[in-house]
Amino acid sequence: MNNENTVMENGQVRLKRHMGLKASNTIANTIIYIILIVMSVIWLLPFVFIVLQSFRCESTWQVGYVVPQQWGLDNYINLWKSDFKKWYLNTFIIALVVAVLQTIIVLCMSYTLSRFRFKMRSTLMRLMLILGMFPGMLTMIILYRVLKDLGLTQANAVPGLILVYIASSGMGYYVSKGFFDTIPKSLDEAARVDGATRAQVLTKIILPLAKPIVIYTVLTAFMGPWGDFVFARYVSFGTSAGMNVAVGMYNWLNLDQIGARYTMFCAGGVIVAIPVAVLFMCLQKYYVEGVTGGAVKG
């Protein structure tokens, strides 16, 4: 009879164990979901509203209230009305061409690291990782000499920038090569026994494989140049042909022209987010495995 009580006792004891715990960590977990609640709606906030801003016809100059009194879309429409519309097709040129051409020369670099076995390999790893830990503004002034002696400034600004971004995209490797680490070799062996040539081995076995990887590489490759603004500045000053919507918006916001532009400014900020953000939502399940894959092994 004692030891069914000692049983029941312990049971009691367990139990109250188990249901404490479960409480604390209710508890804990409702207080994470209002902090990161409170940290969403403080970070949503500014977007929201430039978002209302964008719709306010009744001024165009900065007021002291956030919901417009007169909506409409009259930002919008005199948005293309301006240069906006060449500095976004600038900006969408630039990005959409070095996405291609970056996302092939770091794949292409990822892939010769991690598969090839050469004199010197581990000195060149090393020597694009510590020349990569150099600020950009280091060499703004002679990029600009020489784009300026291309004639690549200003007016040509966008293949000029074109250029700067593709230059050294070879540098950014590690995360690409820690993920094609991850994928067995013996793929690479068994199709080149089959008579698969290199290049065949890595357009038709590793990449498909390697998807995350490289939708990964293709959105960072695209967002770099798209909000680009101090060296677009620097090159393209002065002349709006040449001008990133970066640049362009900025002047907007001079003294001269801020009480006439700021709600378009709004818009166009809403205009530029758009397609980051839905290429993002979208391909956010391909982004996150790429990050974590490539960061596995390096």
Given for the second form:
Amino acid sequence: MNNENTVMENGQVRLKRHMGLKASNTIANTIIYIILIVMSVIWLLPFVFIVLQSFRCESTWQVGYVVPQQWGLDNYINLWKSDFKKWYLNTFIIALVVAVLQTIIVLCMSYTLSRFRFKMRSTLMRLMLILGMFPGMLTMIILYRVLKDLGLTQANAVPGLILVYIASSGMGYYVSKGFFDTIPKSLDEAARVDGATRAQVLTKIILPLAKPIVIYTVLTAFMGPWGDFVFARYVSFGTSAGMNVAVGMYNWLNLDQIGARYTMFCAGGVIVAIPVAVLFMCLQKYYVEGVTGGAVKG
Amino acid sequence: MKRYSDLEYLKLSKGQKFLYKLESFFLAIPAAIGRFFLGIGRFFKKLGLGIGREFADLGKTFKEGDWKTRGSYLVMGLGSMARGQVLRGLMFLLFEAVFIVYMVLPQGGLFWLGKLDNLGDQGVHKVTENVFGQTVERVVYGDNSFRILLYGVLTIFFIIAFIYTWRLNIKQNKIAQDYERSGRHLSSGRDDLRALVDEQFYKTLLALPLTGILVFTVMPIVFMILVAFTNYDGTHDGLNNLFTWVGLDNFNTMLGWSSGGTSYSAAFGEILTWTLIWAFFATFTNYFLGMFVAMMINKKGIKLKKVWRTILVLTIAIPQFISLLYVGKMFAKNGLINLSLINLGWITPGNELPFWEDPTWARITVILVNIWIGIPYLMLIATGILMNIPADLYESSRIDGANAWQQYTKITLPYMLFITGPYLLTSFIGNMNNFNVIYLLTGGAPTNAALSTAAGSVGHTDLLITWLFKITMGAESKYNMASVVGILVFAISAIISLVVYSVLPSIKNEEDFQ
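Next up, the form predicted in complex with the partner chain in place of the form predicted on its own?
Zooming out: every chain and molecule, the one shown earlier first.
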């Protein structure tokens, strides 16, 4: 009798606990959904605001409401009439060239450090770690003066900026080296046994396998110049023809211009963001792989 | 402090274990610093011994060498050419010729080196000339301190490269001589070229990246370190008014060791404190909140996982300068938020919320906006790592009766911390130098009037890195002080990394991963 009771009680207790768990799980999920929805709103709102304000015609200045009272394309038309075209073209050229050259340099560097064991290897890696701790801002002054001596500043800022961006890009080899490290070395060795040279191993065996990391490197290299602000501002030095979008549009928000240009800034932001964001979203998968791998490798 | 054996440690209560760990961490710091200096000592000892060995080897090679080897001491590549390695020999000879020509040219290496001791005597100045009986004043260019320093550094780099190549040339002679004696075949020019795409392919691959790093990173850093010991600024621009060496004066001013520098040292102390506070909060708020968001999205039973992630990732996809500048203006005194609140009647004009005007508000707002910017990255990283945690760990802990919090503290968190330890360090250092977020949001505002100097304004949200930038942009353009700040930032980052690395238990062996 006693035993039966305990068994029954145990069963009921378990059943109750199970139902309790289920209920608490539903509550937990509901809370999570609420948090996620609130977060999504917070994360998306600023971008919705930018888009809405870029269509506002009644005032070019900041106002206390979001939905325009008069819709129109005035801001985009003004944008077309301004120097924005030039800046956009500058940035696009820089981004394109940098994406190609930086990818080549980073791949050379990371592949070598992943596959070859040579005398200075660890010294080299340690040295680059140390160099990376110097604030890059520090070197701007001299690079600016050198570029100026070469005539690559102000109106000619574009080639100057490209040169500086790609020159030091070898330092950012960590993520792709981490990727190459995960490709088994036995592949290389097998190809070498079959008589392939090291160069052939790279071009015939490794590169086809490295598609994700190549796309990741191209993507980050392409996106970098769109956001670079400090050095670009230094090099263009107030000359509109040499500015990139970040520098040019930053000036629109200065106190003396913001009154007339605020909505134009929003329109410009939309025009800059759309292609970059679309590209990014398409290649998102590779970006996520790279970021995750990079953090794990440290 | 008492050291426990493993068994004794396991007997401790939770609190004691924690205290023990904390104590061991801090007690390990002096040892770590000690090890660091010992390491430096060992490095110099090794360096000295190495140089001694090199000289001994040079002497020995000369004594035992034939005429080809001995001749190479003077004419680089002679030995290689005499032994039939023409391509190699020609390269050596060409390098030597270029070096000698560069050094002796009128405006060449020796010229710049000679001026390096005081960085030039006279800048732009006027000379009076007698032209056809009339006295005429004429402006002439004098020295240019900037160029002297720049080319001086370049020349020193060149000399080091030359010495290295010269040594290489001797070494190769020795090897070739040994080969000849034992009758082995010497590699021909074609063999050398083939090796560059095969055994020595790494040299080909590294040539371009390393040249870039040397010219555009190493050289400027050396140059700027040297600038910290000069009086290079807006008034001493190196052209009209030359600059010259001032020893440790700038460091004394910055660190308050000299009487004249209170304004700099006070500003430095204040900004450094805020920089560290900022880096701490920016790193850890993002880290834990990002992990939290990732766990929420990953939780079983949550639908539309992809949608939530995509919405967050959109922040990464849009160039930061747009989102930062826009959000910065949103919080402005006459920005969207304040104006909307006035429209809603919640606040009255004149009582706007001081997001960027009040120091404390501004500091909290930048940290909050940084969370908005940073969570998506951390969410991505955490998602990748969380998916790698073996599911059976959770399963078995659940059977043992662990609740969600216990699972988090005993499984998820240790796993995350172990894997992302080095990442946390890099992101802490990265946040210390996070120029874009601060400069595009606030530009350092609100101004800290008490600390602003003639060299530029200091703001309450200024980090060392934005302050450095402002110092170089101000009317006085104190490049020398900016360099000092840069060097100190480097020193602080280096010390933090060294301490953390030597205390962290999980220094990963690189080869383990391959």
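Keep in mind that this is a model prediction, so the values were computed, not measured. Residue numbers count along the first chain shown, from 1. Throughout, rigid core stands for the largest set of C-alpha atoms superposing within 1.5 Å between the two forms.
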> Is it true that A241 shifts between these two forms by 2 Å or more at the Cα, once the core is aligned?
Replying inline: no
key: I258 C-alpha relocation of at least 2 Å between these two forms, rigid core basis   = yes
